[in-house]
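Heads up, the chain below is alone and in the form predicted on its own; it's given as structure tokens.
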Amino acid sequence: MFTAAQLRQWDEQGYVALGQVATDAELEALQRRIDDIMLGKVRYPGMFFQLDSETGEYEDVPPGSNAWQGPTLAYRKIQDLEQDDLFLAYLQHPRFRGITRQLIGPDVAVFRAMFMNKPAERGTHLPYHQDAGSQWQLSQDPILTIWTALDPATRANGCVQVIPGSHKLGLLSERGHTITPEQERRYCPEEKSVYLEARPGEVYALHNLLLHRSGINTTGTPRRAFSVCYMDAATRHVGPGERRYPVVFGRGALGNG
């Protein structure tokens, strides 16, 4: 669980550094597994894949699909990683169980268990945004994302930047996600931005309403990360069609959750 000091930082700043959670051996296994998934050596039905943009511009990111798109290490995003035993075991780590019980409750699902990648000497600029809003088509907005660096995350390779305390602004757009240029000028001056640099295996807890962005990767090695959005298992899909979200803690949890 969060300590009292961490809980105060969560309330005031909207993010908390958790240090390294996985062991070195577990981290190396996750690194190998995500490369195997990208290269097609390990396959799962219906897993979502999105390639990186060719230009580095967010508007040029291809839409992606629920199908593997060929062997390449240039995927930008892969979702549904709770299907994989290694990633499921990691996202069900007792440390995350304690934090989700503290912030959410006993029964917890994931909206998305997602690999994010900025391939070597490329990557896509992601503008300031919030991870909530009507586009997610949920009965309530989640508040917690656990972000783990799989490689070093630095300013040079596009680490996450946040605006501390911006979660207190509430949802800035009903639809959610990116904000307007006027809102960015008002709420996101460079002097307020904090770069969340991290060593491999280090973890941040992020409030979903916290304004954040990331740049491109100017280095010769990838910047890979694993991001899990946790939410109350009672949360329901409110858009067209039927969708169920995987429970990872509490009643009906996958695996040993």
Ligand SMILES: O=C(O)CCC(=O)C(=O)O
The other form holds:
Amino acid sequence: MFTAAQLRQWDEQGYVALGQVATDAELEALQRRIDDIMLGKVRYPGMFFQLDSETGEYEDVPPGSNAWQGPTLAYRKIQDLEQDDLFLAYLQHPRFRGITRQLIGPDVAVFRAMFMNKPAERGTHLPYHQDAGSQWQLSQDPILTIWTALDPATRANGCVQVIPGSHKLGLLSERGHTITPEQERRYCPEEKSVYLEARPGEVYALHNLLLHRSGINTTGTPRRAFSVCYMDAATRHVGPGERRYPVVFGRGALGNG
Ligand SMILES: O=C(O)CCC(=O)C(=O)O
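To complete the pair, please output the form predicted in complex with the named molecule; the form predicted on its own was given just before.
Once more the chain from above appears, this time first in line as the rest of the complex follows.
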């Protein structure tokens, strides 16, 4: 659970540093496993893979698909990681159960369990955005993302950068996600931003309405991270087609949830 001080920080700033949650051995296993998934040594049906852009520009990121696209460490994003036993066990850690119970309730699903990568000497600029809005096609906006550094995250390798308190602005774009250049000038001056540098294994809870972005990786080693968006298990997909979200805590939960 959040302590009283963390709850205050959550309300006022929209993010909370949680320190390292996994053991060193668990962290090493997650690092090895994500490389095995990228290299195709471990495979799951229908898992979403998106390669990194060639240019570093967000507009040039290829769309991605629900299929592995060959052995490379240059993936930008991989979703559906709740299918993997190690990632599922980690996202169901008792610390996360406590926080989700406090902020969401006993029955919790994940909108996405996602690997975000800035490959060595590559990566793509991710512009300021919020993680909510109609493009998510949900019956209610989720509020909680738990982001874990799998490697050191630094200004040089594209750590996440946030605008403290910006979750209080509400949803800035009807469709959600990236904001306009005018909104960025208004709400995101460099002097207001905070770089969330992290040691491997360190965790941040991020409010989904918090304005955040990340840069490219100018170093010779990757900046890997695992980002999980938790939401009330009653949240429904409201777009065309059927979509169900994996329940990870409470009634009908996967694994040991
Ligand atoms: O890891 C990153 O660079 C960005 C993460 C992000 O935007 C998210 O987890 O919602």
